[in-house]
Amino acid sequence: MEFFLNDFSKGIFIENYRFVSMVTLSEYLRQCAVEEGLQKIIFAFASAASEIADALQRVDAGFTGEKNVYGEEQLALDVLSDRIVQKALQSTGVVGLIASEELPDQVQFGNGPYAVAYDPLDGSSLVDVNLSVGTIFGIYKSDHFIGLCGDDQIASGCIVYGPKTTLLLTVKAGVCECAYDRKNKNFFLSKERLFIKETGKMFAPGNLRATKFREDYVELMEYWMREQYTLRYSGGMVPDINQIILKGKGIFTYPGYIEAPHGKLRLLVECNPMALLVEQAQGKATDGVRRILEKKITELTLRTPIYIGSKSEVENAENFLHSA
């Protein structure tokens, strides 16, 4: 049985419920004239994704008894995922510097011209209840992170481990989605030229504990409910923003509040890569005052509020959340 899907590039179809495509990730990158070194890094994340997806099926999700640099308890899967990504990046021979959510400091790999920031398993606390989680990465052509901003990224992406393993990717030529085919052990182009509409009545409200201290956030929530927006919040940044990009509408918010004025999300390893993806899909990402991608990286652990998604929805949230 074959169902032809017209929105997929070059005749992707489902054959016995398996995705097949004529365009591999490798071919897509060549079509975009991506330089060889950057291709190697993207392939490294693709390879790591297949290993992490397998690990999610077989590794216990328990705590290690250790905490990461942000004071969060580490899961065995966090540590394993980080090791998988590190090994894949080191094998490229072109990565000189990495920064990971799971590491206390940046790590020098050598003299490679690229610096890579990543969260190996974002939303890992959702694993034990079988919700989707993901990997986030941003790539710079640099030998340092401090002093850069998100606009300096040359590529970014996020990998979703759900019913399918998929990769959202930008090399600053728009945003595409690639799906992993386990039989062929390869990623194939499944959607390209992804686009976020100006408006869209869908919201993913992070950090609702802020409503205890912020009446403006309460007012924004009431507005969304009164205007009959659809609530779509998983508890994970990767699946929620993945949904906004694929549905082409909506907003994800994570404001600060008195106990955490800059929120919880990290500029370098989470917000910058996601902001680049969303802007490349014609969306918007701000901290309530300025573009996320304009914010200087002054420290590896810097956090930021974030409002991200459809342009008009972000601007509306900024109007409500007048004290960013």
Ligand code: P6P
Second form
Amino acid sequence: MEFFLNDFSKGIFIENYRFVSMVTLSEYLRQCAVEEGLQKIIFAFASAASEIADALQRVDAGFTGEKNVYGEEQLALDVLSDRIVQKALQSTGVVGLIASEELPDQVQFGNGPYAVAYDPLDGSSLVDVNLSVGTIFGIYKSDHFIGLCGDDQIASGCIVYGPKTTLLLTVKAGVCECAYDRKNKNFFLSKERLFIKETGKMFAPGNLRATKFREDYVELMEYWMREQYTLRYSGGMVPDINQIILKGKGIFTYPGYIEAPHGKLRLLVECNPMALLVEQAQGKATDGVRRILEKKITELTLRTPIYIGSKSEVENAENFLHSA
Ligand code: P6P
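What does the same protein look like in the form predicted together with 6-O-phosphono-alpha-D-fructofuranose, given that the last one was the form predicted on its own?
Complete assembly follows, chain above in first position.
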């Protein structure tokens, strides 16, 4: 079935999204009447994405000998990607505050009206085995982060550095995918109105080490295997959740357990942006009990367990969980 998506191009409806062609990212943002300052920030991430994609091809993924605020070894690529994003955001002139997974604290850029939280290269340890990695970002119209929650984001997105470089984006008007065209050095809208169906037998179970301490997580795993779910876990939150949104089904989990009750993933720079994308695609994201987007940002480094994907799959997982 074909129908005109808008006055730019024909849209061909596929199972859970519309395929679009020849619409640039800037045309899409104008179509969505996105305010100019927010457009500048989104273009900054698009520009940073092309630079990071190039860097991934040519820069050694060696360690810097430094650790980030979470005590994780920093790769040269982590630091380089952070610098690329910072430079791009600074050049917009509208970003007042940033928080990066690679920086020990938030950084005041000036008095621009926007605050941007990001993980410049999530899953960077996968680069040296040539697996897909990503950039995650959440944008707020604010001069602070502490006290806000994920629902306060006005936009979020993630960039997947895989066989293609793609951007999943929401400005709270649904979710679209844009693909980077190296020849034209531009992002073109490739999919629009992405949505996640209620159920879907695909699972991305993180932190399986928790099964040593959590019988409920064992029971959930056994359920997925008994019901012959398809396993799709890469070790990268961005490609794994990107897959759930594009396939329109499935669940990604990363629980806490006794040694790390809040799990590993960061609320501000990872879970909030991904949760907004999934909810805008009609999915669900909780910590096993509460919506991720309702959780107050009490500290920049706050971690949270996360169950995210098809609504019924998340609710089914919650039924197995005696504690998040
Ligand atoms: P584990 C990558 O380091 C990351 O932050 C997420 O992208 C990913 O989902 C998770 O950690 C992987 O964690 O414990 O499986 O190595």
